Structure formats: C-alpha cells, structure tokens
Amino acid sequence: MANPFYAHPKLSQLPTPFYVYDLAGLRGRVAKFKSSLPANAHIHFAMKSNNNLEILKALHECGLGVDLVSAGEMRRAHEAGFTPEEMIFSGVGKTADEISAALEMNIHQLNVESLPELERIADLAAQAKKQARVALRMNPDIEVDTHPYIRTGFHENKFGFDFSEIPNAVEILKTHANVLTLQGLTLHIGSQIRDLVAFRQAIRKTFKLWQQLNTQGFTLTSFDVGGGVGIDYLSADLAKDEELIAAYGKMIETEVPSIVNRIDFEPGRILIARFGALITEVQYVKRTPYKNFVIVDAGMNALMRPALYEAHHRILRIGGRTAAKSSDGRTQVFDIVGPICESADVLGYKRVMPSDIKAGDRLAILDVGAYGYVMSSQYNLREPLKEYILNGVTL
C-alpha cells in the first residue's frame, strides 16, 4: 500500500514545521463535487479557506470560480488566472475601496449583507458610472449543529438581511435601478455542517422570498446556496465525505426548482480540508506525575483551529519506525502541545501515541487544508511557515 501524501519521502528532510498539500487528491474531490451537482451549478471556491496560489491555479484549471472576502483575495484570485466573471465578493464589512475595486473590475456579483452596504454600493456605482450586479444575502434564522463561532445563519449573528428588512431593500433597489441589478438571493448558514436538514430549511425559507421578488418587478436569475458542508474530523473515511456530497447534491436538485437559471455554490472545507497536512517535529517528551506531554515545534501560531474552536485534528507519527505504536506495541496518552507561551497552545488533548515517541520524531496533523495556513500568525515572532505542493510524485 502506498504511503499517504503526508509521509512522502521527499518531505522527510524538509525543515519543520510546514504545510503540504495533495494536489491529486484535491482534483479528485473537485471532480466528485462537480459530478454530484445539477447541470446549472456554478462553483466558487471559498478562498478564505485556502489562498495558496498553486492551489488556486489548480482549482481554476478544474473550472471553478472563487468566492472572495477582501481586496487582497481579489488580487490573489486575479494573479491565479480567475476572470472577473468568475468572482463573487462576500463579507459584512466591505470598504468603499474594496467595492470600488470590484466595480472597476466588473466582477460577477457582490453579495450584499445589509441596507447600509446596499446604499454604499449604489452611491459608489453612480460615482463610477457602473452597473453593480448584486445578490442579497439572507439570514434565515436557522440554528445549526456547529461551533458558535462558525454559525452564520442565526438571527443573533452579524451576517445577512433579516427578512423584515426586504421592503427597505426593495425600495433602495428600485430607487437606484439605473446602477443596481438584483441577480438573485444568497445564503450561508455556517461552516462545518454535516446535517442536511438545516440546509434544506434555509433553502426553502429563502426560495419563497426569491419567488416573491420575481413577482415584484425583478427578474432573478440566480440562487446562491453558499457553502458550509463539513467533514468528520474524527475519521479518515473519505468515502463518507463523498456520500455526504452525493446526498447534498440530490437535496439541492430537489429543493431548488429548475426555473432557476443558475445555482451558485461556495464550498471550501469539503474540497480542500482532507488534502492538507501540517508536519511538525517532536522537541521534547515530558512526563509528569499528572500528565504527559509531547512538545512539538508547531503551535497555535501554525494551526489556530484547536485553540480557537476546540477543534479536533487527527495526529499521527510518521517516519521510518512503525508509526502507530512502539516496537513493543505499547502506547501512552499525551497532550500534544506547541512552543507558544499560552496554555491554550494545545494541538491535541489526550492523544494515544506510541510509548517510545521521542525527540526528532515527526508528526502529521491531518485535515488542515482548510483554515490552516490562512489563519496562521507570527505570534512570539515565529517564522512564517512554508507550504509545499505534492503533484503526483513531484514536489
């Protein structure tokens, strides 16, 4: 059986810590996602999850667009080869400069999050003598089973329009019809969601409004279902991901009628998470009367998710020796911790590791292709991490 991508021999001499991505795996996942969706689907990769230039180029080659949340991402997307027609701009805090840049570039769509933002876009479009193509992001007030920090479609969250605000939005759109074109509605209820019931409820509620607006003088052509499909971080079973993707595609086909010309998608994690790993080296093995620690050279500066969300990532020993257990088969329980001067700097609590783990061993922290490197920092003045791409057998 071939080694997994994160145990590729070409990685063994690279200085740690670093990220590595499996381009072949990513391309396969994209193909599966595309084949599961209706024919009128347009996929825009959520660039906030991973903005590596080579990854973006590969996704563009696969026929995807991008979903952006900053001017920096817009510039990176342009560098990766995406055309303006392939870009959607989301986010609650778009600055005037960002909106102006999007209008100047003539991107496909601005996902609008509030009445003040809609008014600002109208003013800037009038000044620039441009037509702004917009979609209203709706907040369907749906509670989802995910971490509160990545729940975005509940009424207490900062995202999107409340349905009660639509009459005011309609007034703005009609008053500024010379510079605003309403293309459709959009929603995004959160991230790391694996229960399709919440998606179904949000789509049904939002699509009723879509139909109503089509009777009020608007000709809506698109319906944007956002992203948010999650993975099981406790499991390595990629087939389960694909089962969820297939079920998601069937649900979309059932819930979004064929009268919609175009269905937009904004996936991130479900495409890239599995195909990234953080490689780190053990510095010390510390045993105390209370707890055992494996201290590595990557910390919360390199991977923020465990400290921020209490997120779980599988952690495996890699290298020449039997990775999963010691030579005598024994294991011990350790906290896997980093070098940062914070007690929150824990990459994994109570992990069963080989009892003979020692300084110099390498560990792979898995499923970090999404929200890994992009959330890293130089806290404690740590050096920025390097990223490597495995394309088949070529590093």
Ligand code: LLP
Second form
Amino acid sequence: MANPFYAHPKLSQLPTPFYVYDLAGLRGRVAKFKSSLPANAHIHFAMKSNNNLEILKALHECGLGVDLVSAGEMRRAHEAGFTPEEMIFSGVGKTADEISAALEMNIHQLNVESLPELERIADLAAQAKKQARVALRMNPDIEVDTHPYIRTGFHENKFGFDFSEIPNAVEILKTHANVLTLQGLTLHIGSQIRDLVAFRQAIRKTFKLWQQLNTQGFTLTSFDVGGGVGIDYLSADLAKDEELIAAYGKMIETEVPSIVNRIDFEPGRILIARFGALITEVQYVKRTPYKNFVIVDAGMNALMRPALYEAHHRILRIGGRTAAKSSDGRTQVFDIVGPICESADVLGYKRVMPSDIKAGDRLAILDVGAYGYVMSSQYNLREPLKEYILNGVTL
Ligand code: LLP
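Mind giving me the form predicted in complex with this ligand, seeing as the form predicted on its own was just shown?
Every chain and every other molecule in the complex is listed next, the one we just looked at coming first.
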C-alpha cells in the first residue's frame, strides 16, 4: 500500500522538526491548474507562499512566472531561473531601491497600489531613463468570507486604489506617459477564499473600469486577477480542490471577456499548500487533571498559522506499526503544543490522537506547503528549520 509522501521511509531518520515537500504532487497540481484556465493565462506563482529554491525551479520548469514582493524575492526568483519578463512585482510598500532594481531588470510589470507610489515610479523611471510597465491594483471594496487578517479587498484595508482615486492616477499616467505605460488593472481581494461569488463581483466591477480606461486614450492589454483560491484544511480530499479549480477556471472564462489579451494569475496556496508537511517529534505526553497535552519539538516558531489566524491543520501520527491508531484502537483528546514560552503556542486544539501516543513518536502537520516555512522564525533562538524535497513517492 502506498504511503503518503510525509510518511516516506527516507524521512524517518532525519532530525526533527523539518518541512518536506512532494514535488510530484505539486507538478500534478500545477498541470491541473493550468489546464483549467484559458489559453491566454499567465500564471505567476506568489512566492511569498513558498520561496524554496528547488520548488521555484520546478515551477519555472512547469512554465510558471512569479509574483514577488521584495528585493529579496526578486534575487531568489532570478537565482531560480525566472527571467525579468516572467516577473510581476506586487506590494504596498516598495522602496525606491526595490523599484529601481525592478526597472533596471526590466521586469514585466509593477503592480502599483497608491498615488504616491505611482509618482515615485515615474520619478525613478525618468532618472533611470526606463519605461515602467505598470498595472493599477484596485480595491473593489468587497467583503470576503475569510480571516480578517488575510482579507485585502475591503475599503478599510491598506491595499490598492479606491475607484474614486482613478482620475488622479490617470492624470499622473498622462503627465508621465513618456516613462509610464499602463498595461492593465490588477486585483487581489484576499487569501483562502473558496466562495467564487466574491471573485466574480470584484472582476465585474474592475473590468468596467478597464473598459473605461480604454476609451480614455489608454491601451490596456492585460487583466491580473491575483491569487486567493483556498483549500479545505479540514479535509484530505484533493479531488475537492480540483473541483474548485475547475469552477474557478470556468468563472474566469465567463467573467473576463476575450478582448483582454492576457490574463495574469498570482496563485500561491492552491498550488503548494497540500504538498508540504511539517514533521515533528513528540517530546512529552503531559496529562493534567484539566487537560492532556502532546508537547512536540515544533512550535509557533516553525508554523505560525495556528497562533496567528487560529488556522486548522490536520495532525497525524506517522511511522512505525502504531502509525495512525493505537494498538487497541483507543483514542484520547489532546492539545498539540510546542516548546515556546507562550500560551498561543498551540498547533492544534482538542485533537483526537491514539491514546498510546508517546515520546519519540513522529507527527505530520499537514497542508503547510504555503505560508509555512516562509513565516517561520528563530524565536527563542531555535534553529532555522530544514526543508527536504521528495521528487515523487513510488512505494
Ligand atoms: N497576490 C498578492 C498581491 C498577494 O498579496 C497574495 C497573498 C497572493 C497573490 C497569493 O495569495 P494566495 O493564492 O496564496 O491566497 N499568511 C497568510 C496568507 C497571506 C496572503 C498574503 N497575500 C496565511 O498563512 O494564510
């Protein structure tokens, strides 16, 4: 019987905690995503979700571009083999140095989020004698059903232009037409979204503006719909992800008219989340009169999502004969906690685990390929985590 990638025997001797990625799974997911989108789709992997060099190289081999948000990401993308033409630069706080570096490299597009940023880009492009290719990120003011910390398309968020600011943006663009080329509009309404209605509304609203701008002397060619497609963290069912991907592709096909030459996508989570696991070792099983704890060697330093967003990640015992179940089939409820000196250092609340769980057992924390390692820290001066790659699991 085939083991899941995170239980591969090759991993059993490696010191914990560590991240492991399943490259074959990732490649399959990318193929599925690509085939669900129209032929004029350009997929730019949001490398803030995972910036592992081998993963980036693999995604480049799959024909993807990259969406970046810092000079560091630009350097890493370059190292992974992405050409400037395959890069889009997003983010509300681009520094002058970052903009200059992007202009110097001639990257495909700067996604601009405010009037002062647009002015700064114009100045820096003039100094560098470069033509900056820009897209305006719109804030469509849509409430999305996701955690408030990862909602970005609502008017109270710091992201993107309000529609009322467009006349001012147009003025800047026209004044600096010798250094600014408006290629398109861009959106990103939030992350971990599984209801397509919000995407649909945002695209409709923004596409109207796209058309208006084309009647005001601009020649927009592209429409960037951002990322944000989520997964069901409670479920192991990859077929459900694929159903959502297919429905998302259909929605795009209906909502983005064919006069748009090129549709850009910036997915992160939907591509990589499922194909990463965090492997950790049980240090102590602590039973108190009030609660039972499994104390492991990975904490909020290794995976911040549960502490920061109360995110749920499935946690399974792996390895050995006792893998998922105890020998007598009995279970007990535990909080799975890390070693960090904070009460928020909980990886999973009220988890049903085999009752014979013991020190030395290994647990896999699942669906952490996106926003896992990249958000880890050395808090409490813990060692940086290691990352391992499996090319494919053939057991
Ligand atoms: N494009 C832009 C401009 C973004 O800001 C993001 C994510 C993406 C694309 C990719 O979104 P995705 O397809 O991965 O949802 N740390 C949080 C997620 C923060 C997302 C930030 N922006 C988490 O762990 O859930």
